[in-house]
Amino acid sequence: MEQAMARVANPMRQVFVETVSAAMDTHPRLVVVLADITADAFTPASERHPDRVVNVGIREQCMIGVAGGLALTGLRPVVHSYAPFLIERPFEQIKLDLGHQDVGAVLVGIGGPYDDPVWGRTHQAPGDVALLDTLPGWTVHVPGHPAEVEPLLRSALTGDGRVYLRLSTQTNTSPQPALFGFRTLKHGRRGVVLAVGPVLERVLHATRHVDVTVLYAATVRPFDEAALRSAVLAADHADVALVEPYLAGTSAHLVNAALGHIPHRIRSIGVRRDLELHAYGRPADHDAVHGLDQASITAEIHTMFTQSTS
């Protein structure tokens, strides 16, 4: 890098800033569109490319509309904010200015589902992936380690499609090498557990004494139906536990579609749909309430796979 990057506290967000800032030097189509969030970190890139870093201020609907317009001119917009300001607030613009215009962009979100609970419910978005599921044509990446961010992001930057990269402050201690499709990390006979992004190590710990196959997904859309179906057919029981770091059951409809002709059971573990926490606290506190902490995941896995189903 010719200039020192402004540092940000979130390791995944730091990788995002460094990767995009460096790519702008060699990819003239890239343009960053912001709504104040992380704007300081892009100052060096803005100084090198003053016409390709656009900060619209706190106007998130405008941010997506501008990105749609830039995409129509042939540019590749990279749009960034907290997940609720990136996906929920400007959802109509995502639907119309990107989807209905059939143009691409890379949306990079932070904060979901409750990474920064000190800011309250305004900065939380457990339903972001479920909301995007109502629209066709989106690729969704959920990296589980900062080292997984760069390859996913570089692939998105060089494409033309609509991509959502969901960053988190919760990470695994080690990255995985294969990030597209589902990667088998453990083979077993009793059923299949699908772990998404940063919940992987909690799943591996919960299943260390359970005879199940564990699949890892850092890319959840498109959903790797073939890999899931193959893993289920190789097991003795068509039982699937789906562990996602966002709204529980977000991918349940895709599990059911993949196993449409196979009688199966599914258990969805994620942010509870029947509860909204009226408290600040830490992410770990929210995990415990929603059943995404280590003890809760372990209990759910053991209940599903070690008790008789006959």
Second form
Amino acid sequence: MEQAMARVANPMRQVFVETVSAAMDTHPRLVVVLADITADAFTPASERHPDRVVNVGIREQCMIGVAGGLALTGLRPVVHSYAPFLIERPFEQIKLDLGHQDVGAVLVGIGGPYDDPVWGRTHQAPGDVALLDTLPGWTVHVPGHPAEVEPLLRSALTGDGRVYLRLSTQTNTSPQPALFGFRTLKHGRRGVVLAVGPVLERVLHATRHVDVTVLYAATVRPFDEAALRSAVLAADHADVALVEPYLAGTSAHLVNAALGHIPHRIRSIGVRRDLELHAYGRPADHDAVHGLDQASITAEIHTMFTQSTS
Amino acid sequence: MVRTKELDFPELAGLFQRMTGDEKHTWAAASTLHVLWVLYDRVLNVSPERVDDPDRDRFLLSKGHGPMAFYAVLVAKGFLEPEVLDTWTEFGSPLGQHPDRVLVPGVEISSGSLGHGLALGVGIALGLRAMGRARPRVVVLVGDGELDEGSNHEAIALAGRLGLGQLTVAVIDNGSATHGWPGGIAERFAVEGWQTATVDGRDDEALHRAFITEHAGRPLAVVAAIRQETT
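Switch over from the form predicted alone to the form predicted in complex with its partner chain, please.
Every chain and every other molecule in the complex is listed next, the one we just looked at coming first.
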């Protein structure tokens, strides 16, 4: 295992490559579409299935358009790049060549929100989920551990819908077993904390001595409104802290929709919308600025749930 | 449901009129008219009974603006009933100012925003290749102004390099690109490895010859030059 980890800088990406490469052997509809990123890792799959691994070169608009065309013939495209080049650069192609053509694809992004900040702002995409949220019909998976990637991916590969699988190098120490809908990890009376993907461990640490319910989401779209509503109704206060590893408040509108008839309070924790950092460093440096580090999350949770509320 | 008798070219005028109310001129000036007619009348292996046949040819109207000629030809060939033309652009009509594949049988892509059809066509050609379906042709219609969009150039280069012989592009060149294409449009395709032909876009025989040119192992670009008519 140590050897494997040393070889693989990005365990979630490795699971993605291995899962898709193996699935291609038994699933003749799968076609991988790449724009140079990770192309080397798909060489063995490409040798076995030369017509089903398409590297378009550094042409991300074309990458999504080609995926749309493949889907129109009945194939299942799996499209992959860094999140900013997968979601942001060809966004109109995502809207029109997939959504408006009424076809599906599996988009697998890496790097978000700032997995490797030494590359700077160009390789960061904290707005990826918010951007996809402007389009109907997308399933969005945000796994928090490499072991969560395979089941989410397998489900996406065998379906027909539009799926975004958002991979990160920031992970929890251990995986969760249930990955669709929200899973209750802890019951409490003061309110509800919803943790999405890689922030779970920080949320669990922050809530150790706080009497709240903690929900975990590896799948944020569709948003499990029923689970959230039930958790809120079972608590004494309709207070929700939303902790997401991308733009703060990305899912706040869905919390509001779930609690539409319940007077409630929301605190959204995530990547700040009012900042564009010109800074490098490590992910932890950026977490600290955005309030996604352990100390900030703990402070927010304590402020919200342990101080007296009206 | 499907009419057995197809309509002929002169009858397109009346079909146009049902949409636009135009008396005489506009329909004949439509830049795409002859290319569409030649394709549907003599080139494409398509029919209203086979809109879901995986071995049908695919026609992709990338330049979705001004789709009246397309709708008229679809009616003439039995894909649509003539009466539906009277509802053109109304709420609830399947026919708008840009075509929608979800609403019209036989329309392969929804288009309107320029620069999307060619990459979709490359994807369809790659999909057919991956499934071992070597027979169907994929024909994408673009405009010379539409070629301004950089997305086309990603697709032109890729299709050339991959040698997508099943792919054909028809470029309607009516000189509408603001900054023009020095050296001619065909050259942009030729340099990427495409076979090319430039013909009079209102000459049915020349268009037909261009579309049936042998081009094994490389994609084909047919530039249909449209002279501006004086009215």
